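To begin, one chain is listed below as structure tokens, in the form predicted on its own.
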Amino acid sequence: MTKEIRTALIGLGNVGRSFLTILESKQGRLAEQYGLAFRIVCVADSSGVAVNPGGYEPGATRRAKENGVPVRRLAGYWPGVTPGDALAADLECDLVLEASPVNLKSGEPGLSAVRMALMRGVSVVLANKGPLVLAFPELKRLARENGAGLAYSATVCGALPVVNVGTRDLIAADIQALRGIFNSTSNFILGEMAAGKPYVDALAEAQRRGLAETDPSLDVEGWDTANKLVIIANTFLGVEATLADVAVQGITGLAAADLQAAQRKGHVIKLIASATRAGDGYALSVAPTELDGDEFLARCAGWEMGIEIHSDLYGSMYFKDLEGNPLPTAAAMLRDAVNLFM
């Protein structure tokens, strides 16, 4: 028996389109191995929302977006409706996949959509960090009160299972310290600068490769890393943290000469997220940090991300991954969705 999951896909950028790519090639595998079929009954982008109870074919939808066709030109377009409005109008779906752009001011349009879904008992999987950073306790409460699933492993380092390890694999542990490189764009730029490129040229190279946004401020000013640290703190460090609790410094003040000076000492400079025990809580920070070249995080190069977790029961654990495109983040959303419905 195959269980059909009526799915709303909010956000058809790189991650959303990659999710559709996965469905194109893996639907048979998902049905055979997990007994699940994802039917995309709603899609949304910045132009609006479209609904088709019969389902949008993943490949055709992806190709339309890649050819510049906005959602407002798809069959089933709902004029003037936001994703939150669609859910409030009793859109028949079982799962919301939220992959719209991060908005740290209002969280919209993702936050309203997530709230409404959870209030209706509809499960949510997020790649968008904004709703969690702005309203983590509220969203967890809504999920609990309404019997809805809420999963978001894709929000912290894409496919790297940081959230899963912290919640599933560190049972009864006290985490003394945690450090990580959570932003691959900044890590790439720092590597280019260490090789002698000025910051502006290193950033331009990252943008040329399509791996840095036109507005890269979330990455290079440290806020993307801080977002992920806040999610970790709320998820498995046991503290209710917001961005205001994180001391944040980005990489824009560094020069290539700074990184080359560190190299001459056998050191490297990385943008490090850190959570260190401080009384009953943690001191949270994001800052460029000089590391000995032999340290684990010092050896996370280019587009790699990594994390080290030190606890009383499980010792020291080290993880890293390399993601050169958005597909692994989309796969993390699929991982969450399958785990919610298995």
Contents of the next structure:
There are 2 protein chains.
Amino acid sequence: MTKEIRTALIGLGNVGRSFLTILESKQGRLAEQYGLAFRIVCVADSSGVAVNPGGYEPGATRRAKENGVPVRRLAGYWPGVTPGDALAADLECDLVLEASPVNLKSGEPGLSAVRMALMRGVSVVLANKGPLVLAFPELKRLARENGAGLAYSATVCGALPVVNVGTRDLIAADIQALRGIFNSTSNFILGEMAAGKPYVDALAEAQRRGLAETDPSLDVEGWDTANKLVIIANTFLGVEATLADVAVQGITGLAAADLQAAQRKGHVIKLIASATRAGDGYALSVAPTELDGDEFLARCAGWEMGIEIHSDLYGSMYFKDLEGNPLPTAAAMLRDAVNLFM
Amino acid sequence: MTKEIRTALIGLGNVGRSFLTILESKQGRLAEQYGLAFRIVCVADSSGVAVNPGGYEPGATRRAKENGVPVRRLAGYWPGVTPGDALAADLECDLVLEASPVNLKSGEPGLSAVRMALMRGVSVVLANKGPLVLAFPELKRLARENGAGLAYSATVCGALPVVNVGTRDLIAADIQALRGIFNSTSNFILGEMAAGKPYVDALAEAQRRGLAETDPSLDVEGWDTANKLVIIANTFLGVEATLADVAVQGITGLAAADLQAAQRKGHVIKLIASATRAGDGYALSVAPTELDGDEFLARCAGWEMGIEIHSDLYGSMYFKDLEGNPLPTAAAMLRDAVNLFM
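Given the form predicted on its own above, produce the structure of the same protein in the form predicted in complex with a further copy of the same chain.
What follows is the entire complex, opening with the chain shown before.
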């Protein structure tokens, strides 16, 4: 028997629309293999919130948005409310998918929506890092106290299951060190610059491909990388770190000549996030780092992201992925949702 | 409050003893973080089975075995019974850890013990691939019908969470292809041979380090690799494959000269397991394969194992690990056990 999950999808950017694309092709598979059907009872974008208890058809909704129809022009538009308001007003749903743009100042509108959902016992799956970076301990507590699921494997390296491996596969480990390349946009830009392209041209190419954050300064100034490191630290390093605990340096101070000079020595400059043991906790940093060309992270090229984790129990593990479009991040939201409900 | 898990540990070889080593140092952590205490109420090796409802002390038991004391000389020795007999005779336990040597002919003594445990609703965690390779569909069915847990992430690439990623992180994916290096012993041997060492010397060095299978022909003739491919196929390719479905070729036909000839072209010969789409299913093979030196698997060197998975939803993912001793495999049993009971 299929269990129906009444789902609110907040954010109809690249990731939100890709989630709808996946539902279009995988509904049969989700029912057969996992016994689940996701009914989209609410959608929201920057224009507003719309509610349809009977469910929005995924393909039609995606195409409308791609054809320039904002949510406020959909049937069921609820004037003047935010997603958080709708949830506070007892929107009937089982799951909130939060895929709105990262806002590191207030976390809004995502943070209020996530808080409100968890307080009502509604499970939340995030692709948006903002609420976690600003309020991780509070959101974990709300989820626990209200028996709500809270999953966010899509927030770190797209579909690479870094968060899940850290939570479920490194049981009882003492992690000695980890480091990674967590931002594919800046990794792509560094690769282009190493090949001689000026920074501005490389950035423009990254934006053209639609993978840069809505605000590209998050990518190139290292904040997106730092966000992911904060989420990792809170999730499986046992540290309640915030952005203030991370020494952050981006790639905007680098010139193509710097990268080419490293290359002549057989080295590679990468934007590296790092956590190393320091006292009872970890020293957390994000910085351009010169690596030997044979190292694992040196060979995470172009749009790849990667991580290496060294622990007492599990040896050394190395993970990387190549995505190149937002579909895997949306798929990571789907896997979180399925794991919460199946 | 700590939940006590009455645990039968079958097999006191490298992996079983490493499990005891982990308990020695992590009991406090397991209680605090996961609320679990593993009490070893039964141990078994090739000499017999011993039972102590009060629990065997992990450190003392490990040291006894390392000092040449077999199970039949422990207090609680139960003459003339196999682990399966003990479970059939209502041995009171919540969990069976199966870490006895791989037996591809009969699967015994592991297979009977696993069957009996599952039929009684006792959860099972395996490091031993034999029972899964010989009876995967039956064991999955027994677990489901009797509400018992069945986990085996330690059977594929030690602590690398291949099985868990395939099961929990590639939700709804259509896997187009995967390939990997699943046997670190043969990978180490090939590396030594590429450096000019004769096969017999390289094998002796691998055995000296204690990582070769009890029967090293499983490593070098490709069967250990094929076992892991069969487990992967059954677990997350949706194929009820057996060893008869895998075209298997080992590394015993290779000479150091072959590896060095490849090296001169910038290539590397690796023992590659591969699953590629063929009709409704997959073509499964294990064979020495010449790779370009820049490929991910070409750069899994020495004792490393690795896998790459290409799917419609999750892009391309690459995982590798470096272990070099049996501790991570034992830790993988621990994580499975914790995930089943917490």
